[in-house]
Amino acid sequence: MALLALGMMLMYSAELTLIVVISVALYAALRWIFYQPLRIASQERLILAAKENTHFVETVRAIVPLKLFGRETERKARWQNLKQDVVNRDARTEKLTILIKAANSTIIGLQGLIVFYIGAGLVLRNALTVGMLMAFISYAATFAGRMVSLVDMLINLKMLGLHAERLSDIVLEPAEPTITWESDLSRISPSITLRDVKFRYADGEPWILDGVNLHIPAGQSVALVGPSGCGKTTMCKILLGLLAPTEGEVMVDGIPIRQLGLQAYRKLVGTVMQDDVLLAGSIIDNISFFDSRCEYAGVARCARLAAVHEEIAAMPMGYQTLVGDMGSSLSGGQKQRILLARALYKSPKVLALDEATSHLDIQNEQLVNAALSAMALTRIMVAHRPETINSADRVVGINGGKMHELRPAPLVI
């Protein structure tokens, strides 16, 4: 439409067309001048809004300790300050937008006056008729309006780069490899080997694991012990393929897990991690992990092994009981045992437990340990409690990035 209007304008008067084109160029230059301040303002708004949203969600999640410590007023005041920062930034950004709109109106208004003034002179000199001048003004309005919209759209398109930059760290991160070389997992023996494994989170940081060598035969249970922060959970995540070792390799049945394929390897593994969560839904949904083909008998069998079946059956809705947001309607011990039942539902060959019984009473912990000991599973347990440690075939200590065997299993850690 802009090009068509420009062609018609040139047919009427090149002199008047030049005036219109100059006014549009002035507006484009003005938008370019204001682009950087507007970009900075938008960037600040994104950061401030992210801080406010994070603070709000964090407050809702932590409402219980906030009430218990009597910090509701301070927390609310802090959120209001963050919200006010967003509002103030919006107000300053809106001032820039109003200024740009005012400049646009001024430029287009002056263009109309100049075109009308010079066009009137052309009419007096019989270079144009009144009808031709009116037609030109109509085409000029179409051309200017379309070009202003185009400039605004290009500026807005360039502004999208802000969001792309904020997402680039995630979007440009290489995806986890999904190649699966092994299709027949039934023949894989659940023996795990760590060979010269080293790990640290960044160059220049100390080694969390420094030259670890470990072989876990199929069917053996191993307890990983050591002081808090020594690298037990990190080692567990490396064993599961969640973290790639900085040096060395992890093998299952003599095959490097990267060669086996992470997706294939994880089909062999059941896990209960420290930060595991339940999802909104029923208990049967969570134990089967929303398997559309789940069977009640299989779910109940896993719940019995996790020593939680009787408690679920005693609930008014049984396995259809809703667990609430992240399992908020369940006790810590019930949540852990349901997570354990979820891990067993996979029928894994390897079971990795990171403090999976830390919330259980001694009786339930003994029941769970007895049930797991009777299963033909390779078990890797990160533990501090003596009952869990004593149920293991081997006890491996981690300290200072090094690993050493502890025999016999210590009674107190």
Ligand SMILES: Nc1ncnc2c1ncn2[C@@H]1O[C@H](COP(=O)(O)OP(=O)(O)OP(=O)(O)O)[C@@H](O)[C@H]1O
The other form holds:
Amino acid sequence: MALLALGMMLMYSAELTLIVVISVALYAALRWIFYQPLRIASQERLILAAKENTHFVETVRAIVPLKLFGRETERKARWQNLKQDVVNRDARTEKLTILIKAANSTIIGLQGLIVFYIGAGLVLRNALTVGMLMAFISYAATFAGRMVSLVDMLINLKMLGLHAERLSDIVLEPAEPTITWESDLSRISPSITLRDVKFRYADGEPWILDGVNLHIPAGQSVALVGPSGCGKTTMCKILLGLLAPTEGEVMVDGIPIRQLGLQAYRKLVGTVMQDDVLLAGSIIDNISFFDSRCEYAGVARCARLAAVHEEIAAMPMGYQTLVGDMGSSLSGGQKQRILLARALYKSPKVLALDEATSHLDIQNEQLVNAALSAMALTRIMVAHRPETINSADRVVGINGGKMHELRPAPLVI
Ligand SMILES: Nc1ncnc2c1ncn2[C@@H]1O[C@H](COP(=O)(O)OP(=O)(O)OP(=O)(O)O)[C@@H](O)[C@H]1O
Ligand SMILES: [Mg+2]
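I have the form predicted alone already, so could you send the form predicted in complex with this ligand?
The next block holds the full complex; its first chain is the one shown before.
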């Protein structure tokens, strides 16, 4: 439309067209000058709003400790300050926008006046008729309007980059490789081997694991012990392919897990992590992990193995009881046993439990350990309690990044 209008304007008067083009170019230059300050303002606003949002969500999540430590007033005041920063920033951005709008009106208004003045001269000199001048002014309005929208659009498009940049951390992170294992997964024997595994969270940080070699034959249960912070959870995450070893290799049945494909590998593994969570929904949804084809009998069998069936059955709504946000309506021990039932529902060949029974009473823990021992599973259990450690075939300890065999598995002849 802008090009069409420009062509028509040129047919009437090149002189008047030049004035209109200059005015549009002036507006574009003005937007360009204001682009950087506006970009900085928008960037600051994004950061401030993100801080305010994080603070708010964190406050809601941590409302219990905030009440217990009597910190509600300070926390609220801090949130108000953050909110105020966002509003102030908005006001400054709005001032810039008003300035740009005012400049636009001035430029376009002046352009109209000049076109009228020179156009009237041309009419007096009979270079144009009044009708031609009116037609020109109408085309000029179309041209200027479209060009201003185009410039605004281009600026907005460049501004989008700002939001895209903030997402770059997530978007540019390489995805886990999706390798599909062609052969039958059921033929894989669940023996796990760590070969010369070294791991640290970043360059220059101390090694958490410093050359670990471990072979867990299929069906063996291993208790992983060691002081807090020695790297037991890190070791579990490496075993599960959540963290890639800095050096060395993790293998299942002699096949490196990267070659097998992490998705295929995880089909073989059931897990309860140290900070695992339930999702909002019913207990049956959580145990089956929202499997639409789940059957009650399968869910109840896993709940029995995890020694939680009776407690669920005694609830007024039974397996349809809602667990609330992140399982907030359940006790710590119930949550852990439901997480365990969820891990078993996958029918895994390997079970990795990171302090999965730490909230259980001794009796329930014994029930769970006995049920798990009766299953032909390769088990890796991180534990501190002697009852759980004793239920394992073998005990290994981590200390200073090295692995020590504390109680080897008994010889089977
Ligand atoms: N995401 C992370 N980034 C950097 N360092 C980390 C990270 N997670 C853990 N660490 C560090 O790695 C070390 C091992 O942590 P890890 O969670 O494996 O310990 P742990 O043996 O499971 O302890 P606990 O018995 O208390 O659960 C700790 O010193 C911890 O500070
Ligand atoms: Mg841990």
